[in-house]
Structures are given as structure tokens and as C-alpha cells.
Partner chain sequence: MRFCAPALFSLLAIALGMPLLNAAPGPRFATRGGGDVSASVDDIQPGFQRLLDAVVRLDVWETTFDQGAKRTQHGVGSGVIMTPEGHILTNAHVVNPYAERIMVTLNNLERVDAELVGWDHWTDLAVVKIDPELLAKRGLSFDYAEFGDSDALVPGQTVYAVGTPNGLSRTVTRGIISNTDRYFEGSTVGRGYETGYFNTWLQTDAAINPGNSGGPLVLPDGDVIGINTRGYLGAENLGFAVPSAIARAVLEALIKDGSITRSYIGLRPGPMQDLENFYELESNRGMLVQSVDPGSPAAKAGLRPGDIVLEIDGQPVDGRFPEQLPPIQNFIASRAPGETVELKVKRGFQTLTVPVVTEPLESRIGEETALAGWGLGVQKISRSIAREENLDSTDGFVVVGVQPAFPAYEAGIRPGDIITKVNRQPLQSLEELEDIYNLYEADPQKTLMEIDRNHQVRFMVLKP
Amino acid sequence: MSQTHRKFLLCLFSALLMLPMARVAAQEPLPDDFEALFNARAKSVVAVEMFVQNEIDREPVGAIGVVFDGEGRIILMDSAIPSWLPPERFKDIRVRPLGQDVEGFKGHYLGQDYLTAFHFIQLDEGQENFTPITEWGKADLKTGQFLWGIGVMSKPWHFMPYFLSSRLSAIEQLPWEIGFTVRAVTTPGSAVFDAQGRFAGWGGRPSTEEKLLILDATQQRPVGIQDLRETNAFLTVDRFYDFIQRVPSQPVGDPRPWLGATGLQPLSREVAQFLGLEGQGAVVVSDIIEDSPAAKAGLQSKDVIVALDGEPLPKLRPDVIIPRYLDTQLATHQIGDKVTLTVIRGDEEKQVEVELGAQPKVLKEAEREYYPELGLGIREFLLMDGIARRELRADVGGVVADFIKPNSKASSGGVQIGDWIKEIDNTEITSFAQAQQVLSAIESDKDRSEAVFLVERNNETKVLRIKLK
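Model, the form predicted alone [one chain]:
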């Protein structure tokens, strides 16, 4: 067989493979005025740009979101903005329409919803240039349905919108309803529509595509690949409508309900079978925080939670979703609400009534201070830091190294981000205010030649000598 003949057969084979895909697309006619319909819906999708101010410079951040009401409010994915930073560090927020070489319109940060972790932005001007996504109605989702979405190019292309399409392959509860299409249908943070242009869902994080990496003739390894610009996963329209009702009342400090049990894990299949729980979900409690609502109610480590307020936990796939489902259900309550957990403890079933408390500070709420002479930024030690270090109480002392300037005195002395600073110059650090006082004194003392830090890093104690001259 000649090389020309082989090329012809290869092209023919490739064309035959594409025929079913082309036939699927052809079965779903688009409206005659689809280009106008596409351009109208593109006005609901925006590019949000800002700068994140750190201790010594600014870093640009960008994300895609959708406008969801006439007030010009915008929703962004949880990964769009660094959630651990205080909102006052978000500078010069600009909202840009797709495909236009314009500076954009000013906006400000509204906050992050603690249930979904989604961020919200408010347009301060230019609302008339955008159309709320809710103007397009709601699609009725069905398996096999033709869907299309708005892909968004990167900034050098002025966030130009482009057409993507696929078919709905499945909807899974993870723990919210997430739709999956056969192939990429939109950009993360952008929108999905049905053939008539009705809103079907909001683009989520791309799912991992499994591939084999062939190293040589005898070795191959499974790998996961994600397309950062396009996704085949989306939050369904009904859940989207639920979540846009949860706009935070302030950038930080919204009260959050809290149980105080950590390390929740799905029950293993073997134990579930032994306990007769194969048909439902169950969650094992790892640790209980001291003086937390869970501790006061008598919840114990190794308790198996099987129901919330009399409702058995659902059987979800994969099993790791079940603890997240329980967290989500608890987060829908208010501080002071009483919930009843049905638990299996040993060979007994018990009812544990818990009055939910207020969650302690999270990272974005932590006090921070930067010391330019040392090149060291610190933040207060939080309960979450203690949990990571098996200190299951709220009154732990010390501070955490939050920022290290390159080539600074702190960097040369060996201080690393994440170090738990427990002592400075043989003085035990019991509070953030005390650390501020000690470090300010070190910076102002021009005759001092050295400062000694006692830190804990990866469960090891280290003595670090910081040369000041």
C-alpha cells in the first residue's frame, strides 16, 4: 500500500469518526437569529480584574463571572479570588464587558458566602451595559439535551466570547446538583444555555480528564488533565437561583454556624456493611474541639453520624461527598439553632442534640502586621492552625509567619511562611498583641544585633537566629 493510499484511508477513517458527532449537532436546530441571541447573552458574562495588595507589591487577579440582577451584582467562583486574604487588600476592581477594548467599570467587593464559598462583586457604574443572566428564563434540563455556552478568551484577546456546544450527559449531587456534558461547553464562571437561549447553568471547575502517560514500551502511568479555559461541568440553574439569594451582608464578619467536630470522614464500605448501613450515608467523627458546641452536647470521637434531624444521610457518589453534604446542611442553619444528630456509638444508637455556635475567626479575619526592617509579616494564631497541629482548643498562643520578604533579615535567618512562632528572645508569645509589642521593640532598637525565634515547623522545634546587623 502506497503512502498516499495510507493517508487517504487515515483521512477517511477520521471523517467517519466525526460523522456521529456532526449528526448529533445537526439534530438540534438553532434559531435563525442565533448570532443576535448569542451576542445578547454575552452581555450577561463579564471579566473581573483587580489587584491583590500584599506586603511589598501588587499582583493582578482576573476571573470570569455573570451579572445576576438589575443592581449590577456579580457572582464569581470560589477559586476566583484568594479567600484567605482580608478584602481590604483587593484594589482597583474593574468589570469589563466581553470582547471590548475598554478600561472597564468600577466595582467593589461585597464578600464571600460561607456556605458556597462563592464571591460577590457590586458594579458601581455602567449597569446599563450588562444584562442580568436571570432575564433569559430557566431551561428544563434533561439527559441528552443539546446545550451551548459562552467560552471566553484571555485578556490579550480582550476577553472575546466564542461559541461552545455539547450535550448533557449526567446530573450528580456533589453535594449540589452539578451538570456534566460530553465535552467542554463553557468557560469556568461563564454561562450555559439551551437551544432556545434559556439559562441552563453556571460554569464550574473543569473535571479531570483521565489519560495514560506512556513512558516507554513497558511503563505507563495514569494522569489527570484539566483544561483551565473550558469546562464540561456546571452548577444547574435551580441551584444557581438558590445561591444568588445568599449575597453577604458585609465583606467579612458574617456570622457562621459551627458544630466543632473536625476530620469528618465517610464510613468505609466494610464497616457500613457490618452496621447494616449500605443503603445510606454515614460520617465518622475524628476529633472534637474543646468547649465547642459538639463537645458541650456530648458528641465524641469515633461517633458515626447517620442522620440529621431524623433524616438519614443520603447515599452519595463518591463517598467523600457525604461529609461535605453534612457540613452544607449544618451551614444552612442559624447560630443558636438546635439540631439532632443520630449517632452510632459502639453498639448503641443515640440522639445528640447540639445547639450550633458561632464559628471562630477564619483566615481572612485574622489580625496581621508587617515589619519592614525584618521583612516579616505575622498573623494571629487561629483555631484552624491549632487543628492542623492537633491542638484542639482555641486558647493556643503564638503567631504564624504569614509573609517573608525575599533576601530579608527574616529570610536569611531561616524563617519560613507557616512557621509557628512560639517564643521571641526567650519570651513566650501568648497573644498577637504581645507579639506586636515585642517585634516593634526589636525594630526600633538600633543597637540590637540579633533576635532569637523559637518556632515549630512540621512538628519539629527549631531555634532561629535573626541577624539584625
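Right, the form predicted alone is done, so what does the form predicted in complex with the partner chain look like?
Shown next is a single chain and nothing more.
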């Protein structure tokens, strides 16, 4: 047998050998040592547990997240932690490795990024037990590609990790790139990898499945179903790398650039056509907050914003993503930055230059105080309260009832959560500090028999008598 001949046979032989192997690869592209690979990746995923200390009760909170750097910082989804509460209420943060019956390691809250709304946690101990997700390299995402992820069981199972796999269906800009897989591929907050174990993305909120609920032969109705433990959606790896750079500098979050225009609504295709806008996105402004950057720049209610800094707004789907896109674009600027909005007002196109300001206080920053004798928690009146009551300015002042203890004096007197407390004992309440003063005086005066509140509720006022004895 000649050399060439032998070579040929060898080639043929190996080609024959490879044929079945190639077929297997299409079905099962995982390396032989996948078990080890899986276990190593599972060390990047954690279960975070804490409780929220409310006025009179505690609420346990738990979420899945990933460790993303050597310092032991952890990213959690926006829905993981109630973002309307002040961070000092988050107590006893514990970070638990998956699948182990252990106490968990102590951590503390770093804050929430205003752009993405993701939360960050810092491990205070036990960093060596975890591997940053960034250790695994980045996957190159392609439609149809095989992906696998780490599912995480619930607490009674000690957050046991398990294998899930699927293929990439599509990547959609919402307004940042979200990957969708054929079936559930991970747990919200856990990770997705490619066949070689490179990091492909971070599990997000699952898409809603539309199903028909059939109760019996005569009754059926369409329902939307969302899985709680598994998801088919993930934040793509490049975006994830961008967002882990956004750890806030303080638990309450960083000051956020603010335009001062509310109720941004998308224009549908028909309306855009009607207004002579084709092939681009546009949003209409509902209200302008008094003295806000938008007001100072002369932006008006019902202006249609068509471009930011000369760049036409992109056409994104669904429509509701377009105002979110504008929001996030503005949020990536700094306070004090000047941006130019191109707006259509009536039949005219105008350029409006806005110097972005700082956003007024949001819920988690609001001052709060609880008066245990009264069973009443108050919170300072915020811009959002004003918008809900058509007071379109940030300096309304005053307080709203934030918490009512059941069967307390405040509750028996008829105070309800959300009541805008306008007067106490005929004294007009104009600021949080003043309300504090009045209420502490009431709490400390043991001889008082009653307090009379004037509250505004659903646009009507009510006189409420709080019996103190």
C-alpha cells in the first residue's frame, strides 16, 4: 500500500468516523467535562436573602443574582428588592451559594442604578467561595445557537442549581438588547452560557405566554401566563458588561438627570403618518412640570419630540419602547448637560435646547416618620404625588399618610393610606418638618383627647377626628 493510498484510507476512515460524531455534536455540543464546567459556573450565581423592616412588620425578600467581580459585588434584577423604600430598611442581607445548606455570607446594599433599575449588593465576607461571572469570557450570540443556563430551585431545595438548555430565537432592542430563547433557559437573575461555557447573558423577566384557559365546554378565555422560576429572556452579555459599570456611589442612588416632562407617549404609525413623520419614532409630551428644565427651555405640553441632539428617534417595537428609549438616552447624560430636542408644535418644527437638571426626590428618598401612638406613618409630599393630583410642581410641600396600623387611632379615625394631610387642628401643613412638629406634640401630650385632620382624598376633602383617649 502506497503512502498516498494509506493517507487516503486514513482520511476516509476518519471522515467516516467523524460523520456520526458531527451528528452527535448538533444534538449535544457539550464538552465531555461538562459536569465540572457546570459546577464551576454555578459558583457565579447566588441567592440573596434579606428582610425589609416596615413600620410594624417585616417582609422577607429573596432573589437570584450573579457575582460580577473579584470584590464580590452582586447584581440583582430591578424587581428583586422594593425600590420605593429607603435602603436603610433592608436588613440582614445574606448571600448564599447554590445548593448548599449554609447560613450564607453577610453583605450590604450598594444601591440601585437609575438607568437600568438593577440593584447591587456587596459581599462583606466569603468572596473566595464565588467566581465572578466575568471570568468565563463572552459568548458570541447568533440566532439558532445552542445556549444553556443555570436554573435555581426554591429555598426549601437550598437553591439547588440545575441544567436548562435551549436555542437563541431572536435578539430584540427593548430598548437595550434582550435575547429570547425557544424555551426557558435560566432562572431570572441567573446566567446563560454557550456550549463552551462562555457567558452569554443574564436571565431577565420571562416573556408572557398567551394561552387559552378552558374551564369547561362553554367557558374559555385567553390568559397570559408567566413562569416564576424560569425564563426565556436574558440581557445580552455586552449590555451586561456596560451595566455592571453603573454601581451607584451611595445606597440611595446617584442624582439623576431630569427633563421635567411627564407622560411621554409614543405616536402610532398612523398618527406619525398623519403628522408627516415616516420611518422614525416620535413621542408626545403630556405635561411640563413648573420650573423644570423643560419648562425653562420652553418645551410645551403636546409637543411631539422627533429627535434628540439631531438624531431622529429610532422606530422601535412595540411602540411603548420609544419613550423608554428617549428616557434612557437622557439618563445617560450628566446633570447640567445641554441636549437639543427637535419638536413638532402644531405645524412647526422647533429646536429646544434643555439644560438637564437633577430629578426631584423619589419615593425611596422621601422623609418618613412613624408615630406609634397614633398608628400613623407619614411621608413627605413628592413631585409624583403632585402629578397624581394635577399639581404640576415640585414644591407643593406637605405630607401624605404612608402607613396606617390596623385598628389604631389613626385607622379608627378614618385616615387612609394616600390621604394628603392638609390641616391638623386647623393648622395648615406646608412641610414635612412642620408636620413632624405638630404630630410629635400630639403624641407627647397625654392630656389631649382628640386631633382633627383635614385630608384630601380623591379630589375631595374630609374632616377626620382622631380620638386619642
